[in-house]
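Given as structure tokens, the chain that follows is alone and in the form predicted on its own.
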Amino acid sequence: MLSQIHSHPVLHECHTCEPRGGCLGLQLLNSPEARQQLCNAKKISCKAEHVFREGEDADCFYVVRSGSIKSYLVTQDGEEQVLGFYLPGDVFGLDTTAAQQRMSSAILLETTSICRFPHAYLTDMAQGSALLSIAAEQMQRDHNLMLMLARKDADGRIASLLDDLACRYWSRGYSASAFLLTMSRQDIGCYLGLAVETVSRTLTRLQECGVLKVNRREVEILDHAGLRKMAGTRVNSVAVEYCQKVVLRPV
């Protein structure tokens, strides 16, 4: 088991990396040479290590190849606020300030491999520059929104998180019904604005009413429709497709 992020990433050819849900590099770049330059750098590391920290200079963004990542920032009073969780295929590290500094920190939740994409390659392309600008603005709005999170009761918040994870796993070719919560109860509570005890009690309550089966970090969704009803609707094309194929017509 590796104990730290390699200062020199382990290199792999693109064809050896087959993340479910496709590869961002293959979508962004046309030439095989460019794809090899951007996609073959892979960092493998272990739980609780940082990919980057808030305030550091930012010259790249990342795609999760395997494992999971937590992003967070520290408020003015020194409290940690969880901003989101990233799964295989997700892009992270696009949230930067106008001075090209990290707006948040990213830490590994488990042994994880990631691919690094330098900003310099994208800023040479008009669409790449626009992408970074739009993403940075969106991330700032998302961060502010998360800090002011004050919607839904505990059941609705937990259901929303689990519904979102199920949808994301399903869209990447994994099971939407059974998966592992790589984040701790404390992380979930921080992300959703709930006490750790409330998170545990809510999961127990959802299990008692037959919506879930929970064994520590293992979660099995027994009633997708019931969970989605608690979570409420989401305006998202992937979520709609997931709802139609998994919730309305279970597989």
Second form
Protein chains: 2
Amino acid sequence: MLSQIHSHPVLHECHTCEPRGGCLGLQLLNSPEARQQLCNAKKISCKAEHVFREGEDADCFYVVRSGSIKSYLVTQDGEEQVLGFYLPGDVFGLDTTAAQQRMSSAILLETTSICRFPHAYLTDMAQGSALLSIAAEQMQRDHNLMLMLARKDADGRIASLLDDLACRYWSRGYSASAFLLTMSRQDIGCYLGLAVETVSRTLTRLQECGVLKVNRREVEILDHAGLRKMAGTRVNSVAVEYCQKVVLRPV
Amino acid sequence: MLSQIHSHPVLHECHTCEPRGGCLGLQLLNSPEARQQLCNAKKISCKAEHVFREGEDADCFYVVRSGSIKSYLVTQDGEEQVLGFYLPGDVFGLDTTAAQQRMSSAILLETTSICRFPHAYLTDMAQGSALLSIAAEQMQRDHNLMLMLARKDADGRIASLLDDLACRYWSRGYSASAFLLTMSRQDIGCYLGLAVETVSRTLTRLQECGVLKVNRREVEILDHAGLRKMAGTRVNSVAVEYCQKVVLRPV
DNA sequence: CGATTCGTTGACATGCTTCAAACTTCGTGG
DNA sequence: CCACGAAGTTTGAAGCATGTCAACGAATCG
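Form predicted on its own done; form predicted together with the DNA now:
To see the whole picture, the full complex is given below, headed by that same chain.
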């Protein structure tokens, strides 16, 4: 039985909180009162608990403080479609219907700490447009996923995912060359539209090519440029910087 | 050589404009002045012209008045990925980067009339949240596409597209049973992640099943329930109503 | 009327899924 | 602490859906 993540609040000061790379959410709050309120809104909880489920009423969005989150839908015939993974610093939970209901479910992939941003603190115009620009960021990620699903083969999809994770970890101050996959092969498959077996086989193949090393959930990227070439990723500003500093100048 | 759609403004009064089903954009403008300004912002233009291209500066979004629009990206290796099709009443052009640049390109599929909504008219809080809810609608469509690309076979994808179009035409007061595909097989393929040949073959197959009749771009849906069953579409509010009134009670 | 674009159909190649089985890791309870 | 079962991962073999290549017919346009 899964309990709601809201059950055991853990209080922290905002200024001690630093998802490396900065808290996107904080940019949305310009009044000191709002920030103060926010300090009471940190929650931490364990693997496999839901932050929210599709259809629930939504009065807030979230920022990942540490850990990781999986966003997903359940199809008509009970299958899962993963929409994305959120890492520290990422905003999630913006996708609500006009009636303020959740359009997707969000579940913890590991022990995770998140921040709650009630919509009530955001009644200010500037914040509305900031929200919109975060929503736009989300859309861009979505577009990338569509592109991947529509045009790439298994190698390209896996390479894309790993390149994306590397890039995002790097932009937050973590290593781009070695990290842990917090999601299962199953999750990866549901995200990329591949069977688990294909995910496993593809990782093995990339390893044989010398592009990376995999052991269960541990990944080490040996050839960033090669990986990116296989991925055929469209560039964005973060990726460009990542590329210049990491891909082209091996660490 | 493609000229910009902004070249030949055609002026109309807002009150004479009625994409059947209503103009979503109008809900965003509550001041009479804004509406007045808007009346000068209608444009009409011909097939294959661009409304905007990826990377251009964005100071407005659009509503389709009549005709249809294709939104797309170009991949690294020059291939096209169609993101969606917009029909009369639809809002498009909301997906801009934080730096207010277009994240995708939009091109006319036929002779089309659109309305321009400059961002300058929307500096008001209530409108910010209205925009966000339209963005959310867009996200929901995106989610459906991802789901389709990741989980459905060719039959399911084509059935989904047709069911979606039928539903959207119906909700705007047009026939849900017979309509024209304004996009080419190529466009459909780029949207659904299928080869042109597969699109063609699948349409033929659906015809042989007696679900529909196709002749070039003319489509007649003979068995709405069957089509929807093949599509395995996730329900949304419009679709539910469409389902009750059209699918379950054959026209 | 020819040239071009678009749509359809066939034959073949291939990459992914499915089915099956073995192995590892982890949690639980004896 | 070990035994056991469940869940996650890997690997192999076979089937199939879709992509690719090629040719042809139909519509459109100048």
